[in-house]
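Presented as structure tokens, the chain that follows is alone, the form predicted alone.
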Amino acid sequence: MSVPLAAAASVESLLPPPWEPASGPSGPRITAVRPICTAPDGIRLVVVKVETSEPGLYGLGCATFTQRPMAVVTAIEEYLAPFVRGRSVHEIEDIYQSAYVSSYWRSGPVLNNALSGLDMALWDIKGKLAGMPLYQLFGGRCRTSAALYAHAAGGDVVEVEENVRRYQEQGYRHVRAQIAVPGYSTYGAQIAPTKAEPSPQPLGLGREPWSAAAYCRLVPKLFEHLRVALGDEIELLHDVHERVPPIQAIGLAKELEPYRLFFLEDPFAPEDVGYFPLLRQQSAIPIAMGELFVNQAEYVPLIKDRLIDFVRVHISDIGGLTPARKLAAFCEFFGVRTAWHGPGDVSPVGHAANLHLDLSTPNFGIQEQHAFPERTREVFPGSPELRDGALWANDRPGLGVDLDEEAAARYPFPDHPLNGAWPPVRQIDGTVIRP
């Protein structure tokens, strides 16, 4: 049944203005949201700035969908920034809640990364005119800093031991290890330069056919010749990036028990998560899932039955900072720890995001590491520290990272064939599989 025109008005103007705070002080108010783009590592970067009624206050957020960057652009120039416009500061549960409602269909990585930016700059904002560090605000710390896991790879399992043994020297204490499956694409290690093939060429973007049955038969003896060589107090993980089929999966999983993993990650892609109570039954590795969760009913039903040990969401992908402090206590009712996404396509200000709910999350497990070069930490002043295998803040109010915009504006985004996007992997016979 339709509604008369003169219905929906008077319904309309019940509501209040977007810009009017639900309740309590109003507080300096939002003037502008600004997306910045930037690539100092060649990788493809958004940040939100929030900028507000009060000189020189603003807040910065991660929004960086590196696939899809100018969509996530498009979406808080032309619908976040107008809808938020002159709210007050101080409401970021109602933001939060409002914004995410806003677009009737949501959920996606698009708009959660959008959001994200908004919403970790208000949290930056908030930290700002409290005078305190996020951490500070989330409860405090649970810890000094953060420990990390560090990405060896190589092309035989000799490389890969002598690469992990070099982060050991460096401090670390856990370690993703990853092989190449020789004539076939790999994710996580790198072809060596050859006559042919002048400059090492990424696996797994599109260049050699993937074989499941190949890798599924090498993992097992790369694991096998770390623990003889490293002994058992190197924590050792190892990423299947949703590659194979679940059934072959789970003959992994099996497979790598006797290898001591600290966790083995997305064994499954987020379509065949119904295959994980089969997984439980048959092994007893950890497991860490959710890099490309994006909504709650794909999560919440794994840790509320126990059958993930880690969760590994992208923060910006699931909407930012108050989602995923909402995630980390949830998790931690039923056993499961933090292991955050954060690899190069989490700018700096993520990577600060990450590190505040680490100290301040009693669940924490690990943190993901990626050592930023010196350019990117120019442009990103305050980037957290990495040291001893560790992720350190500093005390800045705040998230305790800034943004030089001139020096952002040095590194615009590159030229890319595909714009952003992820190249296929596929089978011998040229079917594209899951990347």
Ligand code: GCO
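All values reported here derive from a predicted model rather than from experimental measurement. Positions refer to the first chain, counted from 1. Note that the rigid core is defined as the largest set of C-alphas that superpose within 1.5 Å between two forms. Compared with the form predicted in complex with this ligand:
- With the core held fixed between these two forms, P417 has its Cα displaced by at least 2 Å.
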Given for the second form:
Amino acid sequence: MSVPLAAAASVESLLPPPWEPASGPSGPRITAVRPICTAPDGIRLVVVKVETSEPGLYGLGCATFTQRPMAVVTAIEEYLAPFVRGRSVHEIEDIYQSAYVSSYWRSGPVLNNALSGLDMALWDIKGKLAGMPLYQLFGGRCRTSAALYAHAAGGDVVEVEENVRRYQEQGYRHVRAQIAVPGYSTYGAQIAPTKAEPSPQPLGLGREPWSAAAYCRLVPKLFEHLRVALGDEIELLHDVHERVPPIQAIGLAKELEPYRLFFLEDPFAPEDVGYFPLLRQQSAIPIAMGELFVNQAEYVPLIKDRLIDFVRVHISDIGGLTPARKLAAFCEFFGVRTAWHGPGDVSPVGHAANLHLDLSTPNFGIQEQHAFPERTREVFPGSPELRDGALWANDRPGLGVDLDEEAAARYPFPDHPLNGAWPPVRQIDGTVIRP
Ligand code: GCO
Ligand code: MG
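What would you give as the form predicted in complex with this ligand, now that the form predicted alone is on the page?
Now the full complex is given, and it begins with the chain already shown.
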């Protein structure tokens, strides 16, 4: 739509689009799009509430980018809310398409998270209007619940083994195993230094360094131990978290192959995806990739060339359910399975969005679990239930999760000058490496 500059100053002149009557059967209209910040479990969560002209009708969406939450809040308040106020709640696809390109320079985690908050909330509203849980609108369930993988970690192989067993006793059949590397910082085992409250520090001081070589020597020993100790049944997973130089990651994949992992996650950083064809030639280890991708163009080559087996998509980072549904369908045609990102920095609203796709997507692979602590459940009544190593949806319309705003306000973001930003991870010589 070409709008003269003077006219562009008035939102009314842009809305509604020509085919949408100003009132009548086009249904409820968006009256407000509000970011709500809360940290019941110490993790900074951003959830969007979309309010409508129909009393009591609202939707919720996850917009959590925990390392840059206030940038997302600004994008919502200053740009997205004025852009969609007055629109009919029914036009999800058109709202997604027009909001996506309204910045001209598009995508990226800040804008996509803002868009996701709006998009998921509109799907939530659509489900409420239809009186159906979202998995019904998405075509109905193909399974009763979504199999979960839990995170087991430890300071040595025996401790990791004990923690895997603990999850097996609770009914889990899939467990991710991470081990601390003595003397070094590691992703996923120990009090994760990358997530500790940061303090600006001079080179190399204040925390343990990272060593790719020490890590790559230890991880095959962990999985050898686990296979011998635990037998063949248990499905084991591992997250490299992009920390290793590409050729060492290829070597690691080859060494891990005999232990039959369910998947090896993020062997390369997004910047190094050119290595996937080489990895594929050398190892049949199943690969999960993509939690750091923020643009559809990053997935397409890896899927169409059959270079990965699972997509690890952080749904709010790609803009919400609208793009995620298309991506899942694209994956189906190439035999790639879904493994939506589900750590603690996805709100229960986001976990519910994952779950409704898990239930209705034929090419579902596995769901990452996060056990919501009591305080998070207090803020988000209706959060999906974890039972027997699986995630279960309730039968409420829409996403099925609510937000108690008074409770949310009791848990403000932790007060810290960096407000969620990660401190650097460094090699022994002080060089910063990917987290
Ligand atoms: C995973 C992850 C996460 C991320 C975190 C970043 O669960 O696979 O890699 O733990 O590190 O979500 O904020
Ligand atoms: Mg990961």
